[in-house]
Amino acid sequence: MQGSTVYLETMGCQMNVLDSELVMGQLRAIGYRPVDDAAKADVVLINTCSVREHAEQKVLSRLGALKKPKKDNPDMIVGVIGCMAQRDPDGIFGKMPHVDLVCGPGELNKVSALLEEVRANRTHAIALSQSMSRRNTVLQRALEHDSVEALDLSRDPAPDENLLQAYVRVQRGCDKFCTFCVVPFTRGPERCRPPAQILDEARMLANRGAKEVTLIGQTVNSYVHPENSRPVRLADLLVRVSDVAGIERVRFVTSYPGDFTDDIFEAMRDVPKVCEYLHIPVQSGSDAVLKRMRRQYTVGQYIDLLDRAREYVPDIAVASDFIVGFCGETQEEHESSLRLIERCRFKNLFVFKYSPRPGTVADRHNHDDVPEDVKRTRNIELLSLQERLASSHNQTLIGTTVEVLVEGFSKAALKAQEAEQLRGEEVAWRRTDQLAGRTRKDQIVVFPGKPEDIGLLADIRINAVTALTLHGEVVRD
């Protein structure tokens, strides 16, 4: 609508975050400005993440927030996107009466027609696919489709919009269903898009001024769609979105080990602007819980794998996830990750509690048996190590040089700019001038550097480090 403000805050995965950026522009493209202030918009949109009953708590002490918003004015539409969405609309609406809308993920492209709705009828006004069960219809997946591709296709960046950097999704939905795991159930069986889609995409974003994209999915290894009697993989997408000019990096995520083939690894070494790392979670390192959790793999079947990762690219970089506490894990399973961790020798790892998700199998047939307490432990434990062998490695980085990606001010230099700007005067204790971005194997690097190297490819030469964070000089001819 011309005139009306809109305010949309994201919470979840990468998924999500392309997400809204795609809802934003269909919104923009009809009138909707943008605003940073949720107390002052005619619209507030959360983008939701149900993975884990932590994420869910914050989506509704976010909406609680807006009550007193909303009753100062009535007028305002406050709506709930994505996976929760899909998940618990009734519980949405029951806890939350302030909430006017929700829309499934796998609805997204009707979000400014219940916009519509709810302004026109002031009713509730919902969107949510049918289709999130083993006993989907060939038409019911075809419609769902349908909806997905025209939120992809509908992609269309704000001209002062940061495309550095940007998502392409090559693939939604997942078919594992994991025992612990929602997604299949609120983002409905896999699919792939075409791989013309793709490359069009990633053309319009590179002539938009992206120079690194990364390709994401559920499953993003198991990509493989139809194209001339053929199938097209995800190493076949790899090399070709390599190959549109001004993409100067590419990298894919998330993977899954049960689905990965050698020609992906081939790519990584073969191909330049594919870079050097691969998040891969494994959960655990005992083959009884990866059983209980039905992965498709055993812990010696996922060390294969990084040894074969390691022989195609030997300096690869891996990052990987882990659940702590899951249903019935014992002191020794546990241990049994923390050896995993020294085995593996992971660049950075993503460590979660487990919580039981409503409708998963776990949470129909499992005991949630492990205290929360036991689970903090365990959960400190493991990031306690995967520190100590951080830091261990990134010392050995001193000395070397980088190729960065320069994304912008760091952290902290906004902060002392915004801190000037406030006070009127110099911050002497921070530096304003600390750029930072990400090598090709994902780490973050800060440094000293001028404005105008923003957007460009830096050599930095790594003069000292932390376990997250490296810390070096450009090297200027």
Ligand code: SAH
Contents of the next structure:
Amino acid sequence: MQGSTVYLETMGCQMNVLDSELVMGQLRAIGYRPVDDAAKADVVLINTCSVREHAEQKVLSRLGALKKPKKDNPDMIVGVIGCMAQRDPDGIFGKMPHVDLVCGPGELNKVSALLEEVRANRTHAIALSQSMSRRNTVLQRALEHDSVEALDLSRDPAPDENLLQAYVRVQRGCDKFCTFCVVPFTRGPERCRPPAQILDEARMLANRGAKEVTLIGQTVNSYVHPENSRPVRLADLLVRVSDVAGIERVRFVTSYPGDFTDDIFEAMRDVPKVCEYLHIPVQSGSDAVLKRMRRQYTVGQYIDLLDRAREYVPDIAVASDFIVGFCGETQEEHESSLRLIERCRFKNLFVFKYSPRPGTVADRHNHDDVPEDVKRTRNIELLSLQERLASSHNQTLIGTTVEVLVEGFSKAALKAQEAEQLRGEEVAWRRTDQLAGRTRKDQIVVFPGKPEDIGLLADIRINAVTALTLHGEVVRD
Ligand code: SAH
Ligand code: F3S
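With the form predicted alone in hand, show me what the form predicted together with this ligand looks like.
The next block holds the full complex; its first chain is the one shown before.
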């Protein structure tokens, strides 16, 4: 499709960010050019998230805004890809009849073919994975697996793509079926990619400039793949990816509390490139709530896990997720979550108000009985406690030196540059310009620096902190 333009918007998690990169690569290979303005594009694709209702409403409002541009240009193709496409294709076509194409996350290697189909036949084009029902045949599963693998195997980043920090998928889908979660239905059963493919991809990314690689999976710490009749586990992958020349840092997200083996902590302790950072969602500080969520561990086991991690790597940074207002959550159960936060010294928290998802066990069997205003209050309580704890922890970092991978200009510097451009002024680097990057523990650091520092590892002495950001100066020797 030489000369055609595509606007691709991504919502949701790291998986979607990676999927969008791969879809864009596929379309670029057949001549599409990415553009920033949806209204003027030949093809508009929204890569969607279904994890909370709010995310789906956002998709619908984006699609609603495309009605007029599509009316003005009937040749425009509007496509919905990703989790919401898989979960509710009929709902999308029903509410948004101007949508031409839906494609689930397991079928994304077919997006270019679907676009052709729409153009040629002027009909709806649909690709959904059948295996999400988990009642399909072994053969069907194998075919779908090959098809979805093809997407990752086709990865060919654009020459101008910023690959400094790259994601590599090691695992798809999830078999845990936490009662609140839609992911096992939208992304299907858990499947781990072969180590050789992961390594090839990491080498290719390193050749194209990647310095930091994050291995991603829904329960990434349970990664296992047979190789010559011996299992390759996540810890083995961490070692192998660290050995790839050019890669300076290796991370992995997201971990499931139940599946940790000590070899992962050993790799963190012994392999210098493996970052001291864990993202382990706990969801609640109450055993009764964890049981209703079917999380398969207790609060005590979670605390033991963090203690064990800190025995290996004493200053490890731990991020976590909490859901507030899950079905039947009492004030006492909520307070247990506050107590757990007091105890765990989290680096960062992601707190979500429970949102019932159609098809999940919780939606079918429990009542979403915590009022919205109570959810809101609990959400604020968790976050403000965390903010207080994180600010006081960050105070202890003042005067220390941290290693930062310099990602680019800080948000404020970018804004100032944009304003200069709008005023028609020449954008020039000033000594006071702020750069931003991340530490090995995933903390954001802002400091004055030169554009040529971007892409490098720099030592920064911290001189001021907030709950989420560290400020400092480059230590130049
Ligand atoms: N293991 C996954 C989890 C995916 S969902 C991962 O890679 O992160 C991300 C987070 O969203 C979960 O940890 C949970 O805290 C939150 N979440 C999932 N379903 C939810 C729901 N129905 N309502 C509110 N929050 C939810
Ligand atoms: Fe969702 Fe639980 Fe899997 S939160 S992604 S079902 S581990």
